[in-house]
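Quick heads-up: it's one chain on its own, the form predicted on its own, in structure tokens.
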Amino acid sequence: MSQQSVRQLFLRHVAQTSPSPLGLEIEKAEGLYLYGSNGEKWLDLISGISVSNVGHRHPKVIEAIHEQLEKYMHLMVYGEYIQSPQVKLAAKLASVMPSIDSVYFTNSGTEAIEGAIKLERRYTERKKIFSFKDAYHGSTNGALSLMSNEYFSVPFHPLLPEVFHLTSGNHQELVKIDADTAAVFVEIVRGEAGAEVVDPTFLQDLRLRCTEVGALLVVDEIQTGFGRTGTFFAAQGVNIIPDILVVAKGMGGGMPIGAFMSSKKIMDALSDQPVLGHITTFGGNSVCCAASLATFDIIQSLKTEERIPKLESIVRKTLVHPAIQSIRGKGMLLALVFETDEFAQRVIAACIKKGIITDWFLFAANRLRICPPLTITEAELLVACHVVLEAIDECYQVDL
């Protein structure tokens, strides 16, 4: 089949979410790289959004779904059978925050997301659910609740009742959480919001608010867990135990899984009145948690806490140029901040021609994402920003 006819089908029979679908055909991938029909090679500096945290096809990855897939693949719904990779991958996940002991595996972060809103609003009765403003939880109805953005959440509304927006960094506007409210949903670096890192103290503060009025805190790592901010979990950077903590993507190695975790007492709520109080059939599926926990394993081996921040030392100095307002975010979630969005959208452009992916936020499109894959070297990110910046100042050029 040719290039155009594989083109022309996924124009036609592929659902398209933008008018202007980036298009690269992907013939491979492997380890930093993205390879080409034609023979492009592009260095994947975004990792498919913070998935592909060990890279793409790691080979303990591989070797662990080869393995899995030898014995078994579905058996049954979520729950019901003893599977081994499962109970493995939960107990390495209890042993990093051990007051968040039970964990339900799901296919997605959004999925983990409506999980949590489940579990939050059955274990405490309530109703009144606080997210943050700009804040970014996944695309199905619950959690494009939690979004405060009317031009991505108006068209689909009705959308779920009693939920309501913060503003990050508020300490006056932590009073609203009251004894009515179910649960507050935050992140500990806003993604979407163009890698925002929240206030420590803020968030200690929003702790405290929540333990004081019996709200539960639910902390989406759903882009920073599994390493990417340094930690594990980005929770523990900032010394926050939350009540429910979400994780997905950069979970599976490239395989489809999420998970929300919470204590067993918490957890038990959905066993009971109503009995599966929450079902999912393929959540937990034996191939992704097997892929998980080797996943788990390299992301330990690589000794993060060290090796991240020196990763991102890497970017913060070298990539210094008149167009760069700004660098935020932490660890290997960074965002390099331009002065329009015009700018940032030839950057990106300027860069996929050279080999180099990178993309946007979806609320900061002046910003550009950079957050690779974290088994990449202190050399090959050099090599990597350097190309950033010849795609800057090529740009740059032009508008002097």
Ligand code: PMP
Given for the second form:
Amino acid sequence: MSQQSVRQLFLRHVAQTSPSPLGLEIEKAEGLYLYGSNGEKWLDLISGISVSNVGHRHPKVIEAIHEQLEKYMHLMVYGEYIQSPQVKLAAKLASVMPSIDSVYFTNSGTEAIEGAIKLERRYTERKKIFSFKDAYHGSTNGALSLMSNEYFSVPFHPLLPEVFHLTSGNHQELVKIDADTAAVFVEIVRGEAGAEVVDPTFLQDLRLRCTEVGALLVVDEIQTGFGRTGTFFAAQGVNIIPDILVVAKGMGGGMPIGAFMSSKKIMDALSDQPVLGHITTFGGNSVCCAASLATFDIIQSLKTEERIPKLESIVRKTLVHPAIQSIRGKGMLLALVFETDEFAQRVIAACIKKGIITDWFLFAANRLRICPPLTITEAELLVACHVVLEAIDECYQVDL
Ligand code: PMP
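Previous: the form predicted on its own; requested now: the form predicted in complex with the named molecule:
Time for the whole complex; same chain goes first.
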């Protein structure tokens, strides 16, 4: 099949949601790199949007997948059979944070958010939910209801009622969380807002307020979890313990898996009135769980708490240029802020030409995303930063 026709088939038959997809045809991926069908090689500076935390096709993940394939794949709908990769993974995840020791596996981030919405409503028997302006929690109806951005949500109304939006960092607004509130959904670093770090004292006050009124605090770690900000979960880095914690993306080492986690006491609400309070056919697929189990161990062996701050400081020290207004974010979830969307788009295109894949953010198109696999070495990151700097400078010189 000629190159031209593959592209045409992609545009014609793979449902398109973007007017300008990147459209790179990838033949193979390994470690930090993607290889194109015309001999191109790109360093993946965005980890397929915070997914490939252990790099592409990590040998230990591949090995775990192969081993599981030899035993079984899908057996039965969620929760009926005892499947050892699932059980081992749940126990490992339960060991990370005290009290968050019951895990419901899903296939994606947004599906885990849907489960969390049902769980907090069922457990509290309340309806009102708060989330934050410019937060992104997913694209299915419930998750979309949590989104404040009207451009993306209004065309799909009606969505869930009784969802309200708070301003991150505004301590005064916390009184709006009251005894009718079922839950508050929060990200520790608001990824799609452009890697906006939420003030830890605000998060601690939010935790206190939720406890005070009996609302559940749901922390969305879909983008921040599995070592991306340094600690295994970002909540550990700001000393808060959520009531419900949601993960996905980096969790599967490249395989599709997510989860919402809570205490057994809260989670038990899904097995009572109604029984089968949340159902999934594929959630917790054994092959995905095996991949995630290997991913968990790799992340632990990477010693992210020590390494990630060092990697972050390389980016902050190296990427200094008059066109960069600031660097937002934490750990390896960083954003370079430019003056305009248009400039950011040009830099992104220039980076791709130079062999570095990067991207913008859903709610911040003037920002360039830096979130490489956490396996990247300091030397590799330094080289990548210099290429990005070169691309920025070329675009900047044109404007002078
Ligand atoms: N929450 C956050 C913080 C996310 O970044 C994303 C995905 N970008 C989601 C939820 C939704 O995850 P998924 O795309 O797997 O449904």
